[in-house]
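Given as structure tokens, the chain that follows is alone and in the form predicted on its own.
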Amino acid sequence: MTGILDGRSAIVTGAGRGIGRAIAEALAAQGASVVVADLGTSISGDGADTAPAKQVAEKIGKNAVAFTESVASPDAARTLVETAVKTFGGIDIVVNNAAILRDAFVFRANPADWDAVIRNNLSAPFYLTNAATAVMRDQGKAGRGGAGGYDWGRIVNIVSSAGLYGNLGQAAYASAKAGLFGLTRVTAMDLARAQITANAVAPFARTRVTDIIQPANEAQKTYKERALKIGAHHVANLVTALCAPAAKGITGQLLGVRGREVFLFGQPRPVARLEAGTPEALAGDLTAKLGAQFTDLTTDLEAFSTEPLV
């Protein structure tokens, strides 16, 4: 039998478990070789626990092989790669997926929770993009993947909706997922002419997150319950697909999937002018010429409440 990822190797942070875990596992089932990367912590980032990824690792088989390190420090990132190149002969795929959440209203946070939630969602998967795609490039030049040229570089980041809508007490994780998503703009820009691809993919399914969720409201309630029915195997569905020969041409894109469902999000960009006048002109202009077209303050919970395809 052969997968379209044959003689791909991968490497997977936050798979010992829920999306991370069907991610890696979707990806060998397609042919590629898997570092399953997991150090095991809570959904706080407290402790750690190597079972995870040792467990997952030994499922999957030969093809695949456990890091159980923190990779929130450069030094880790490099290590981590290294590993993928020794074990399976080079890297070619990224999924940036680990993450922890600690919550507060922004008045009450604490700025020592803010900076570990930055540094283990967005500035380790920096480290690892950084890390793994200077190798992705010299493979290419050194003839991997074939003669017709390297095209096999994928980089997919998990990403959350909390970053592009927000929600109530997520200041740390909403910055750092809408981080990440600016983050795969510039690595997809910067790594155009290599053809390694950069995608973000907002994940609507039953996680650590989604069990911890204490609803505010009805909908956010509603919110929790259809989650709850929503299997991980659909969002390591897309990022497989992500990862395909055929998908070579998308980069640089915003999507996400919800049981069935795939959405293609639009990204910022202007929606109207005006000509600027004095400040107390300006703020009367920006009210009553376009008001109608702000946005408003409905959380992520909120807006996707409907009921998943599933």
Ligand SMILES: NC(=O)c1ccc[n+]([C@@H]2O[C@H](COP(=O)([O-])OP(=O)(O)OC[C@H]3O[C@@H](n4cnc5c(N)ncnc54)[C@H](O)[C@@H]3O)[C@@H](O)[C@H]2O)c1
Contents of the next structure:
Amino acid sequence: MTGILDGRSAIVTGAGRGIGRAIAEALAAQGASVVVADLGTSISGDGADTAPAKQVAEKIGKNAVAFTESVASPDAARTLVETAVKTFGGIDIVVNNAAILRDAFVFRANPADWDAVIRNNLSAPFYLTNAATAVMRDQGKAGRGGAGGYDWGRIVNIVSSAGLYGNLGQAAYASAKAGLFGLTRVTAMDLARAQITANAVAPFARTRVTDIIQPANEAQKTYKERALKIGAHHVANLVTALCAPAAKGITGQLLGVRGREVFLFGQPRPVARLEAGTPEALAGDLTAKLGAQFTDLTTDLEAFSTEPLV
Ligand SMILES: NC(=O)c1ccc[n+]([C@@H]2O[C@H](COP(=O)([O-])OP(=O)(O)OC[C@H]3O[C@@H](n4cnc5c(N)ncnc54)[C@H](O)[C@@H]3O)[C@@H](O)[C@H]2O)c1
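Moving from the form predicted on its own, what structure would you give for the form predicted in complex with the named molecule?
After this comes the whole thing, all chains and molecules, with the earlier chain placed first.
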């Protein structure tokens, strides 16, 4: 069987269930070998279970191997990359998908929860990108990927509309995801010469996380009802497309996927300017001259509560 990702070796974190599982299966279906990395932890990151990663790896078959440690340490990231290299001969694709949630209003949140979310959702993707891209650059120079030069390298970071719009009670999660988008931009720039791409994908899909949303208002109720209709395979389809040979020129982009709809997000750039006077004059001018272009406090749940295309 030939696929568009034949010969590639991939690591997908959080691949034991939900969106990560769909991504691992879709990459494998296109011929990639996959390290299915999943700690088997709860939504909040408590506990561990080796079963989810092992089951997914077993279902994929000989082109998959399970990795069941937490990915949230530099040592684990190095071991994970070594696992890919030893088992499949290299590392070409990294999908940073694993994440946890510990929501609380900013005035009540526990700093220890903040630290755990930032370590899992932002530091872990950095550790893995750091460990994997060093190897990718070397193997590219060593001739992997054929005579035309190495252009298989792909980093895909799973972010969230919560990190772009904000959402009530998600200080740590939204900050980690906004940070992950910043990491994506710098990764794209640092690796452009090595022809390794880095893109961010904000997904929407039914998983155990959408299943437990407790709607606090009408907008959230509608969001949940509609989110429950969206399969994770649509996210996997976009991630697989970004790993395809035809996507080698796409880097530093921020995409969204919600069922069959794919969005290209704009990235923050100045939309207006003025020349500053004294603080008092400036305070007045900010509202008078720029107020019409201020960004309102629409949450991501409100912005994406429209009927999905499934
Ligand atoms: N479901 C959605 O609609 C939605 C919306 C926005 C963003 N996302 C993002 O998509 C990604 C997947 O979300 P999901 O809904 O499938 O979540 P999920 O909770 O169903 O799955 C996440 C997986 O990551 C694993 N994991 C967590 N921390 C880990 C660690 N340190 N090491 C190894 N594995 C770890 C968990 O064991 C779990 O299997 C996340 O990055 C999430 O933030 C999802």
